[in-house]
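As a starting point, one isolated chain is supplied in structure tokens, in the form predicted alone.
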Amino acid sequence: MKFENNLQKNIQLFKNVLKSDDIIYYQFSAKQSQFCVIYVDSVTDKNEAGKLVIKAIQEQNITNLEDCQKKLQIPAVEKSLSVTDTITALLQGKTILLGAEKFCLTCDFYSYQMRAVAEPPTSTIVRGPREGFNESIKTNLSLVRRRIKTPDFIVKNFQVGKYSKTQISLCYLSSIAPESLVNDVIAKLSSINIDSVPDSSYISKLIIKRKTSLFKQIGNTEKPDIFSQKLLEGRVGILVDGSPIALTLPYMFVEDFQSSEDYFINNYRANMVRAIRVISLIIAVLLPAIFVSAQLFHLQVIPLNFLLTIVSSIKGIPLSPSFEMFFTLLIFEILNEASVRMPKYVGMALSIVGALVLGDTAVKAGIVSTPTIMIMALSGICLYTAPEVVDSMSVLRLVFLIIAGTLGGYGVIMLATYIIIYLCSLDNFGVPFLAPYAPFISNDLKDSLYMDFVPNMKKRPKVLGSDNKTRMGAKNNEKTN
């Protein structure tokens, strides 16, 4: 459709695409001439497009479009040729200007209700910057911006969704990105066909390469500085708009383990609460496995002292041990939804029945063992000390714990040898899922489950593939070998 000499013909031209009672026509005159102002009402700032616009061309006595263009003070304005695009950007909020040419001109005079930028919920900090994305791109553009000024910094506007029209931003330094990565991501998101992104998730599972994998392959951060961060190692990160979890790839296991914190600390401290992290996550994976097998096919491992503690708790007990850990598990994960989906105020109440009373009291009703209860306890506490795998792990946990039940010792053996040999054999757009172990490279080493001193981190992760290698000591946007 294309606009014509004539203000009626071209307000028809929208009215009859757009149906809905929140687009708003509003026509006035100045002087000979009239204009029509077409906006949707939930989203643009009715008085500043009043004052910069109307006023203004009333004031100024404007006959035409391309004095408006050129007299007026108005934001962001540029020319439309077409109708369709003319719509699109309307939808998006923009204003419309229409007179009685073959072209209109559109202004941005959003007025959208955001919350405010705080430190996300996911990632609370005790030192380091606190603040966190939410869900406008803008607004998030703004936080990234304030950290990396320079013109490498690239951003590529992407709309994707056949009924939303969801704004993606991909996001990377041009000096230090590999370009064979960029662009692999482009066309990913080039190919998109779908109806509506409600959130960066559905970006993640749809540009990824295995899309049945367990394991998460495209990092996420609600953090400008760990956003920042991640870029300037080489990186392209992704940002949606309406979604305040930014992406990050090409992601490798070990980014899990790291936080933003452990930055800012003393070395030895993050070395330690690393090593805490992997310890922890082992024992929650592997624990109730190791206890269900020990039990039922391998008692000669089990401490004599130990053994004669389970056996005296254990009596009386008329499941098996295996569907004890089972049924036990089944409990942690109805109450961890339950506290999760309920009201804030009734989730103190839920974790107190559930812990305390509901625990206590299948013990003393002989239904589970006092190590039981110990063992899915501890279990529970150590997943969550690495949040972002908490989704994979718990299942993991489940399957280690049936595979344990039916196979013992052997089983599990078998099964996490399996699982170490897929690992080994993932990759993310090109990058080694378990890099930098699984292939060893040395360089990535000052930085993995090991931190080295920062004054010691002077080159950029090697697996990356960045021709700007070093980081430190060498001039800006010089590619050194």
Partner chain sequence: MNYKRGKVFILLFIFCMVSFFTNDFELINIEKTAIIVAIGIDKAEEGVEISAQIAIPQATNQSTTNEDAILSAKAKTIYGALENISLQTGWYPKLTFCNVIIINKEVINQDFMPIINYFLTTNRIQSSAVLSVCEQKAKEVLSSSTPLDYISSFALQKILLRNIDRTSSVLITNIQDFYSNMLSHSRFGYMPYIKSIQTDDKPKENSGSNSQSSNYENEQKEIVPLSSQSANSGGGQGQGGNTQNEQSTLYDASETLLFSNNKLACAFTSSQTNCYNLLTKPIKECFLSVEYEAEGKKKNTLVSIIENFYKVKLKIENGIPILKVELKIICEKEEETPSSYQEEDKWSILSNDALKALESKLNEDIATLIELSKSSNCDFFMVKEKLYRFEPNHYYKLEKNILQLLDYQIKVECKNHH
Contents of the next structure:
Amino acid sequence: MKFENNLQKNIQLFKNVLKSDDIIYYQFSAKQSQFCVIYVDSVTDKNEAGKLVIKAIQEQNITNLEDCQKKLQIPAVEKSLSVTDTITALLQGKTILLGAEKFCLTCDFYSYQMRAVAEPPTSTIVRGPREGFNESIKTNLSLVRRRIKTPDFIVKNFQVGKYSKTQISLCYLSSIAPESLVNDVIAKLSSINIDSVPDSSYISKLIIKRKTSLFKQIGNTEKPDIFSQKLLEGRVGILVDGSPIALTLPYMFVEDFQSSEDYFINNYRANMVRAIRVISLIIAVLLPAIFVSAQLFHLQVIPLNFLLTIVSSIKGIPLSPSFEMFFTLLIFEILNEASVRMPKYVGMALSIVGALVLGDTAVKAGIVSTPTIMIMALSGICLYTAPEVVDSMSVLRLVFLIIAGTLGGYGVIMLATYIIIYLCSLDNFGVPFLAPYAPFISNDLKDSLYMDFVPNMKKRPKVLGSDNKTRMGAKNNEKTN
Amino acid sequence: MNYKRGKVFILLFIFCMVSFFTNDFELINIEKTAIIVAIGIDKAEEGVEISAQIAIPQATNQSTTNEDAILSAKAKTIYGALENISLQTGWYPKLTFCNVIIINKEVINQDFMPIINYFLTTNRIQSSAVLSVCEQKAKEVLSSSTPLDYISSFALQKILLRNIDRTSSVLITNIQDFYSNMLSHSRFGYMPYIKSIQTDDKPKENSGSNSQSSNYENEQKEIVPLSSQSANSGGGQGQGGNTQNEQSTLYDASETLLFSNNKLACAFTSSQTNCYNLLTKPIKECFLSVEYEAEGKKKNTLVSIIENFYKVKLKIENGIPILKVELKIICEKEEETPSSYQEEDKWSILSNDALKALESKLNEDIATLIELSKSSNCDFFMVKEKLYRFEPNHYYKLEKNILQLLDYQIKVECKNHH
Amino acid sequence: MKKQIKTGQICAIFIALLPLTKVVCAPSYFAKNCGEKLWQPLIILLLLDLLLLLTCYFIYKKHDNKSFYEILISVYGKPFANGIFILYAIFFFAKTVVPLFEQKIFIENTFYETLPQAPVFYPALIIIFYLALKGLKTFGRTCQIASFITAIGFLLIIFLGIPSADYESLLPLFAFSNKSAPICALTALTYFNDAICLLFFLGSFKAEKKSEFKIFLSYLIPFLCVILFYVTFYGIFDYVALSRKVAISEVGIFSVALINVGRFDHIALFLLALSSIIAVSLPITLSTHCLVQIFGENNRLTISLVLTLMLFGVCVTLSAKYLMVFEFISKYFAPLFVLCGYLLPLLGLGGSNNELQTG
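Now that the form predicted alone has been shown, please provide the structure of the form predicted in complex with its partner chain.
The complete assembly is shown below, putting the previous chain first.
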């Protein structure tokens, strides 16, 4: 389809394709020339468009589109020769100015309602910045730009989604991020062929190597300060329009145990908290399994007095230890899911039902034992010390429980070995998943499960392969190898 | 390949879920497990009678204490007796928590090494379980009530395992040590000899209420159920239930029986046990009574030994084996009768006379021990073993009659703590 | 050959895996044959292994970090190289059998008392297959994790055992000649001779600064820890050492802490059980590696599957006859172990740098 030298014919070209009622065609005249402004009603700032286009054309007595392009004081005015491209631009929120020429002009008066910048609910901290990304990619980019003010900060835009035409921005620092990584990610993003991208998680699922893996292979964050710091380490970041979750890659397992607050508080406290996260995760995943396997297979592991206490509390319980624990964990997961979906008003009632009826009454009725409830509760709480890994660890906890109930302690050991081997074989964009422990990289240990003092972290993580190795102590603009 | 892998995983998952929910591999339920905390071995007409003390956990809302039950069975061998307990009660006897093995004196008068050998070779019981000999029937010892603990074997453990605190009153041994010593060149072993002392102290509540023993014989399958777990049942059938009596039992394990070449050889008195401990391991707590004369008066002093440094070496000089015993102790005065306050008393300092008296007493005790070893042919100073290890060149010449040829040199030195 | 493994990972393999296969049933075997002189065959084996390490070092220096397979091809021709590698595949397979059976005994005796002979152990073969399938790179990384686990578990067990040990029971050190030491060393080769692994890592790793020193130390220190374990074991059990079936689980039981608290040494034993699966996988991984050199990387899945199935068959049919299997392997496979373990590596010293021979 091509533009013609007739305004009505040009308008008809659009009406033939766009049959939606919220596409507005506003025809007006200036001197003796006829123009038409086409825009999408819900995403256009009509006041600005009226002021800067329609009124300006009429006041300045502009008669053709060439003069419009020269004389109108509108930023980002572009000439478009293709009707298809123009329709795409219109649907992306641009305003089209048609005349009796074989081209048209596109201007940007994009305006829409969006959520304000607020503290993200998934990463609350006591000390440190509280800004979080929202669904607007432009806002998100602005938040990052405020933190990285260097010409090396590159943003590459992509459009992904046949119908959604979602804008994706790949962000990186050209002087820090390895070129091979950037090229690899660009190739992967360019190869995505999908109808729509409702959230950044779709992008992460489409570009990872092992698509059926239980473990997360791309990092995510809702906070611009974390996002910028990761870019400065040598990673690349992906922002997706319509999603407040930004992606960072390559990703390593130790990142789940790191919080931005660790860098803002006392170092000793930060290390203590990291140790607590690690221990809590081990307890969360393994404790139910160990308890069941000890009861069924390994009585000798339990000290005698504790064993007698356990035996006394499980007297008369009709369920086998493994089924009892499975049932209790299932109830916990149901409560967990219901508390997220439940309207706020009935949340209180649900807590009472969960705690008193299911917990206390079940023990008194002799359906489950007290140690089981205690272990289930402890495991549930410990899981949320590292909220990033809740998804995979809650599944893993059930798997460990099933294996423990079937094969006992050695089954748990075998599964743990399998998981270690699997994680060791996992590479994300050339970076080993369990770095800096496997392979062992001593330099990177300064910020892993243990955190060194911030002034001592002079080098960027070696595993990310950046040529620009020094981040502290080098002279300005000096690239050090 | 992914589809096949998916199928494999689904099959594995179904298998795991089925086995998880059924758990039926002939697995023995924890509630069907008899947690045996002590074993008593008595002589039976043909073979042995095993009394197993089983810890019974109480439901936590009824009581905060644990109770016990005694189950007995007879058979020709230990293994047979344990199997009889399992067969006739339906409980699987779990011996991992068995820390005390009490053997009646009648049993050790015959060939008892197969019993020790069974305990050593089976992996159902820990080799660290303590061995002891008792004067009365082992079943009675286990059934007795004691003010020290609700379960009598726990009370025994407190006495026997006080050794860990480095006291000198008990010569403790376990299965491993005993057997190892018996297989050594010295071929000796020892076990503490437990004597029961009846007291008027009130026994712990609930103790003994379930110490009902049911005698299971090989021929008769007479099953007597355990009594209900009421606090003051007083209905203990069979032997051992002492709730009707107000007397309770304490234990004395200060005497020691010594064995040589798989037979009972001699015994240590309490003071000899003390002395032997001083020569064989570091001691933190030991009390000795010493009589001496000072300023024309007889005095009796109770001395506590803070630390001991000991060396027992074998040297061959001119073909004669000489056992060189050196003992240095640091001590302080605890009590003296008749008492008279002196400046040194505030530092618990012993007088020179007291120290000299203590030295000569210890010298005498050590000499008595060595003579006892020679006379009973029980090599509890492990002279033969030392000959093998430290004087191998003389081993073949002297190993057969070293005890007879043995000479000794004793050097005892006592010093005040301050 | 692609650089799949790093020097640090080779060190981790030795630290993580070297002690584990030697501390289950082997200590009682040594005690039975040599009594208090059980350290003597260990010293013999250590010296032999250090010589082997030295041989590997000279091969590496001479052939500029080519793999052993490439060296054999270039010096002796491809058919000869293939034959040698098939022999090594059999050698590594045979080396897996006894440690695998002992792991089964360790697991069933130590952890499972109330369970009859159920197939608890057999799923470990899936792990062995998986590890063989993944190759050296994953193996090296896994061992870096396992090295921490082994170090913690092993040292905890030794520290629990040392206070209970009477080291005087090892006396006299040199009196009463021990003629059985060399025979014991020869028949125990199924447990030892781990230095041969280094020969198969040649060409797969890029040498760094002081690589030789690091590898040497990482072999020596665990071996010395093994010797310490053996002497501590004998110091604890003395004359009954030969009757102790599973040494590693019995060494710590006399510790005062265990008597007071309970069997918390099981934590260390579980950790060691984890590393032991990886230790038992090492020979099969190397066997797979040998056959992959001959048949190609594309057949790795088939090769590792076949080897694991063979191992499964051996396990199912013969694991109840451990003593018979051990006697058979220690007697009839000893010449193979000596040949492949100590003599065939000398072939690598033949030829010169960059020598090519058309086969």
